[in-house]
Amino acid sequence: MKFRLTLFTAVLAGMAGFGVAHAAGSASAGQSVYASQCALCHSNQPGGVGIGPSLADVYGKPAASQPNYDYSPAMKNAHLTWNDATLDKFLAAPQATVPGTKMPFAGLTDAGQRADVIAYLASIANK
């Protein structure tokens, strides 16, 4: 019986560890999600142009701080800093998070995809 309990505990511990790793997100998977969901409107190059602002250096920065983009008053007054929590909330429901944002995207409903995109944005920050 002790062996079964120990094995069961080890399996649960391994599953918990897997969950933590997944929550951190995968930059390489995020690059794919970015390409299919974000790249149509947002450049991933510093100073890049698109319908929306470049996201090349957005991670860790205040909202509405990328140069050469005319942000909505709502985004300018949002007083957000783009980190894991704020990006997760915004990517899930942009209009609910910042009512009046110009971003027409409905949101990423999959938490894993959001974590991956966030990991990707963090990986391309300050490059």
Contents of the next structure:
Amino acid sequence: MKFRLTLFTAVLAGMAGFGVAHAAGSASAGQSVYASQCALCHSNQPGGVGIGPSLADVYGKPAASQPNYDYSPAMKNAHLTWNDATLDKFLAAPQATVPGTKMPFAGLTDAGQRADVIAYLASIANK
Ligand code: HEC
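Show the form predicted together with ligand HEC, please, because up to now only the form predicted alone has appeared in this conversation.
Expanding to the full complex; the earlier chain stays at the top.
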């Protein structure tokens, strides 16, 4: 019984890891983080409107490149491309990473939540 339980756990862990190229984060956990922390301001639909730009296709793209969104000069001049490292830094401390950004969000202090929400953003992006 103990063996079967261990095997079951291992299979589950394998399934969770399958297809997720982002070592640390879980896209499904990230979807919950997104729903509670980001969805208020950000659509996850391509072209979706909100207080902030749609995040449907930011992963892998340069900052301030979503169409039909009026970015701050700070974001336009940030010269960042959104990947695991830049998103982690920005989401930990938006104002410090892009001084003058108009994203009114204090930051996600939990590194695990950042990794999860980044995995979620990667999973919905049209690469
Ligand atoms: C209270 C509203 C608000 C919340 C909450 C918020 N954001 Fe934002 N976000 C914005 C605004 C406004 C901008 C545009 C910033 C600018 O132009 O300086 C932005 C910009 C961004 C960008 C840059 C997009 C691009 O195209 O360059 C990313 C990435 C981002 N937010 C991710 C997140 C994530 C992930 C969360 C949740 C953890 C989150 N935001 C929570 C309002 C918000």
